[in-house]
Structures are given as structure tokens and as C-alpha cells.
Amino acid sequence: MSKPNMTAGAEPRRAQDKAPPAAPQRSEGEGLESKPLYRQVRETLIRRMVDGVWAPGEPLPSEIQLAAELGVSQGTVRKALDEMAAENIVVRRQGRGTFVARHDEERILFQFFKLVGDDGERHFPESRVLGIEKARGTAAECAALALPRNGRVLRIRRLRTFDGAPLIIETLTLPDQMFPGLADAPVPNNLYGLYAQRYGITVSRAREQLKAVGADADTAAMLQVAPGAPVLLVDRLAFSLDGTPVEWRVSSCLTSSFHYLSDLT
């Protein structure tokens, strides 16, 4: 039986250095070493997003169109899209179709920003950039971002506030080569939106580590608390659609009137 063509479709919007993804095997009887067909479809659709075929906010072709193009059943496409929707990679809109998710403030509030007011309200804090620098990465930065030793990084230091009161002081480290020109223009509050719109890099997931610590002198001064005051240290590594680490963010957060909320399903 012939293989379905998993790489056909619209031309990417920018030149690509990578070869197109290989066509998946059609057989539904997967062995232990092969992936289910819907997972292969999912990977093909994600690769097209990474390659710029569909930008954030744009609609995907219908399930019927994708199934015909990829040579699989509509049910297989639907299962792939359902998983992508559960991962917040795409958004299903009743009667309108399936769209590539975009990093608007509402999505960030529910997927990536976990601090919630003790009154139960979700708030998107404002940001003030304190400094931006390009430098050789430390050993820890290069390891986190999968960079070679002494790879170039971009560091952003910013203070985040709510109703004018300090809430978070954080340092973000990015691979410099991924974000050319970022340091030369105003840095918006919504950085994930900037990554997607200007650089075609969509943050699809993040891994966080939490720890309760006492504020050091610098952190305490920025957050206007006494040295040693309790803060929540959030260490987050963000990944793009293809699993590349694109941002390492370390945040010190006040929790006197906020708490960290994580929904487990």
C-alpha cells in the first residue's frame, strides 16, 4: 500500500533549512516501535506551524480537506486536532473551524500565568523593563537553553506590578540568535505574543519548579519588603512547538495577597 503524502500543501512563508517531515506509514496496526497514525498527523501539522505555513490566529483547513490531503481518515485528523486543542496549540470555534492558538492576554492568564488574587480574580500584571543586556551565557543558562558553551544570550530584567504595587521581579534569558533586534525596540508586556508575531516562535508549553525562599537584599528592595521576607521562586523553562527551549525565566513573587493556582486534570 502506498504511503500518504504528509508534506503536501501550501508553501511556507519563509525559506526553510530543514527537510520536510517524512510521510507516516498508513498501517493502523502499530508495533511497539512505531507511533499511532494520529500522532504522526499531529507532528506533521505542528511542523507546518513551525515552518510558518499557518501563523497564530489563522484557520487550518477543514478536517475533510486535511484528511484528503494527508491520505488518512477524517477520524484520524480529528483525534490529532483534539489532542492539539487539549494542549492549547489550536483553538476550536463552534461553526467556524480550528485556528492556530495565539498568545493573547486571556490565554496567557489561564495557561501560563498561575498567580491568582486571593479574591479569586485573575490579573495580568503590568511590566517595567529594568535592563536588557547581551552576554555570553553562564553554564546554567547554556545548559537550560541547549546552547553551546559560552553561547550568546539576551537577558531581560523586569519588574511586574499590579495596581502600581510591586508583585514580581524576574530575569528572562533567551538565545540571542533566535531573537535578533529584540533588545533594540520597546519590550511589550506580552512577550509570548511578541515571540510569535515578530519571530514566528510559539511557546506551546513550559516546565516550572517552585520553591519558597527568603528575599535577598536586591529582591527585597525591588519588591519593597524586608530582606528575608518570604517570596515564591518560580523557575520556568519555556519550549516552542518543536520542543526547543526558547526562554528561561526566574521570578520572585510576593504572595501576601496572591496564590499560585494549578488545575490538575
The other form holds:
Protein chains: 2
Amino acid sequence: MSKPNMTAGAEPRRAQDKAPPAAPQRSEGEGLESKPLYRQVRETLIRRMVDGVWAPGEPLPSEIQLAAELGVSQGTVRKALDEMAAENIVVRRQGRGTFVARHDEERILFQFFKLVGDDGERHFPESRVLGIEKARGTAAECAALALPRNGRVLRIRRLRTFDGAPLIIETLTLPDQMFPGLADAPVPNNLYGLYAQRYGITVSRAREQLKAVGADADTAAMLQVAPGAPVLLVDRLAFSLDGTPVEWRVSSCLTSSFHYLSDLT
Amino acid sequence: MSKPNMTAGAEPRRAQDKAPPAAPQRSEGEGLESKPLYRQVRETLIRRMVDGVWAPGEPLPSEIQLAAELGVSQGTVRKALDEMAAENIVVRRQGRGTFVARHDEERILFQFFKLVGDDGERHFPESRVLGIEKARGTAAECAALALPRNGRVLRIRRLRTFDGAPLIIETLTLPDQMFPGLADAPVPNNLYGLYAQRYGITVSRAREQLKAVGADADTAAMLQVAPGAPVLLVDRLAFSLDGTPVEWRVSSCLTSSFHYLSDLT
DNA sequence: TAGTGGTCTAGACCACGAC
DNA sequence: TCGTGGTCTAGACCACTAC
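Got the form predicted alone; any chance of the form predicted together with another copy of the chain too?
To see the whole picture, the full complex is given below, headed by that same chain.
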């Protein structure tokens, strides 16, 4: 047996005691290539977040409680939580506890909104929705969002301004099925907060592809620049906690007094 | 005393046994706000790398040896090394050891060169140096590189191509004093490798600011596009292991068949 | 077989926050 | 005062690499 002390102090765990996303288990003799215990713990905790056991902003049980419940040592739970803290999906506060990360404005500003004023200040732009439509996705949209061919999507087009001046014009594409009723209510500026609160979908990671392009006629008009003016095109695909693509966003940004900040570490 | 077991198994360490970058010490009763031990270990190890005790590619002593030498536990050394591995300044290989990270082409390609072909392939462009000059830095250059006013700098201008087609035209500014004789030898494609091997300066981190701009006449000519064509302007400031700015690089990139890839995690 | 990093445990004390 | 996460230690066993 690869985990000799398991039955020592506490009674042995039965995986079925809890929810289907069960307690982690060592593979004992099975042919499976077993992941480290702390990664199994991590996945158990993430699964619970996906399932809504703990909502954003809520505290997780303490390390000691989690360790007892899952039948592992506190150190193993700690390693899992430390890794999750490094991924920004959990926030740890000494003396208080460990909390599911929220998509508040601060997090958006530092993790997901890379456009910074040339003065170095991080501003959050206002935004105005220009239109919402439901449609069958194009081939590109369905491919990006891992939907079946001609799957239903939701498209949102909005203009984002700073100090009244146009800064970004963008089109977002979402899987329609994942966000029922989204088109029927006003769309807030902080969309990721809405995804989390209303739909229990947490955006944890995104991939952005940038190009410099000349503004087409429509884009130029919306941004109040001449057609062909240089524009930063940002193509973002956002993923939820379990790795599902959740949103495809193509933004045309003016960079005359803002820049895209990227830290290479 | 805050570290009771220090004299247990091994003989107590004397900081002066080794080099001036001494072993970490707990502050015992002093008014100093002491950093955690594992961070002191980390800084000791980084200092040794900066001082050239271990060159890139070379193995560090084993965790056990470092722990004994520094008078801390193996777990503390491990935490320091794990953090350094996460920062890409060290590479750990099970069964072999821990090595100072090298600036080989692979690292450049994944950590510092964010331009990726639209097909998803990571290509490393060829490069041709157009000119090298020594001069007194402009106000902007001296400010960026933390040099005194009118400090001496080295400027390198080069054209980077892929499959023979122009891709990037860039100007690099370096503190002249930091790289003596650099202008007198041919400049390799992989500059960070040269900084490390010849000058013992390791670039560990960089900050990039991106804008979309219209190509000016000179840039357009070099990149073989029309003046005013949209170009991705990448302004990079690179820092060495100890946080000193080492290189300022302004690149104008064509993004018709390449894009800048940014992972938001 | 010996040595390395990787995982896991157990237990101690500290710093911080809430009460 | 108590409970939390943060640090540090000590020691066990495993997986991989080299010889």
C-alpha cells in the first residue's frame, strides 16, 4: 500500500461519503497512471467550485477541515491551495481563510484588461451595448467555442469609451445554451462578474492574439477615426474553470493614448 | 530563539565560511523586518548566480548540500528552488539535479518572443544587423535604462526576416558600460544568450508595451510596405536577475501573417 | 546501486484577524 | 483568546537518472 498512515488518526475515508465529485484516492495497484495526491485534491476542489458548492467570494473550509474530510494531510491540501492561489482561482488571507476568487473590477483590471493609459494608470472604460442577437454560429465561431456545426450563439456588440472618447469597439460571441436569458436583461460593464454570479461560470484563463490592422469603414466610424487608421486588433478566447471555451471576443482598440501591457516573466 | 533546532544534527553554520554573499540569517531580536527564510535562501542563490558562481546550464549543489551549507532544512531550500523554477531562472529535473536556466533558443521562443505565425507555429526569424553606434543616450534612453543624464549607450539596429520576407525592424539600446566590446564582434541572432555567456548578465524578466501605429517613411521602406501601413509597435524593457534594466528595445512588426500571443492566466 | 528531485506526512511555532 | 493561513523542520518513501 502506497499510503501507509491513512488509517492512523482519523477513520478511513469512503469516497462515496460525499458528492459524486468524490474525495481523492490513491490508485493502489491499478494500472492507471495516477496523478499526485495534491493535484487530485486540486481537481476535487475545482469540481466543487464548478458545481457551485462554493460560490465566488465565499470561504472554503479551513485547511485542517479539508484535510480531515479528504483523508490527506494538511500539507497536501496546502500544496493544492497554493497552486490554486497562483492561478488566481482562490485568494488566501492569513488569519481569515481561503476564498473563491471573485471577478470584481480589480481582478478584471489586472488579470484580463491589459489596456493601460500611457500615463501608467489602469482605467476601466465605460461601455455601451450596441446590439445583441441570437444566430447560428459561423464555422469560425463554432470552432472557437467548441460547438457543433451551426450551433446557436449569442452575439453582443458594444462600444467602450474612456472619458467620453471611443476606445474599443468589440464583438463578443457566446454559446447561447450556456447563458439562457442573457439577452433579456441589461448587460453590465463587468461581464465576467455576470457570468460568475448569474450562471456560475468562472472565467479563469484566456488566450489573446494581437495584430495591428487598418480600420475598416465601420470600425473607423464607430471609433471616430479615418478609415485605414491603425488599430490594435485583440482576439480573445476565454476559458472557464474546467477548460471549456466560454466567450470569443474580437476587439478593435485605439492606442493613441493607451497601450497593451504584457509582462514577460 | 526563533530557530531552536539549528544546532541539532549538524554543526552550527558560520556565515563567513563561504563567500561574501553569506548564508541567510534569521534576525533574532533585531528591529529588522525579516523576510521568510526561504526568500533569504532564494536571494542568496540569485546573488551567487549574478556573481557567476554558477553559470547558465551548470548544476546547483543538491538540495541536501545547500541545506547543510546554509544551515536550513531541505524543505526550506526546496521552497526557494520551487519558486525560482516558477520564475524560469532555474530548471529542475528529477533524478538529475537543478540547473541554472540557459537562454537557449527554446527559452527565447517561449518566454520572450511572442510573435507566432498565424498557423500557430513558433518560428525564430533570421536577423541582419544594419548598424551599431555608441552615443550619449537621449533623456528617454537614460531614464529607461536608469543611467545618469547623458550616459553612454550602445545602439543596435537590425532587420529580422522570416523566409526572406521582412518581419521586424528594431532598435536596441544598451548601457555601454555593461557590455564592453560588444560592438567589436559580430552580433548573434540570440542576443540574450550572448549577454549571458559573454557578460554574465541574465535577462530574467521584461515588460512590453504594444501599440498599433502607421509606419513612418523609414520603417515602411525597411519593411517593404506602404508608408502609413499598420504596424505593431512593441516597446520592451528587459531586466536582469537583480532587477537592473539591461536593454531597451523598440520593434516595429508586421502582423499580416504573424500575431502577438498573450496568455492571460 | 547510489543520488537526485517529487510527494506526502506530522508536528511545531508565528503573524494576523475577529471576537 | 481562538482559529486561520504562513513558515520551518524532520523524516519517510517514490520515480527517475546515471553508473
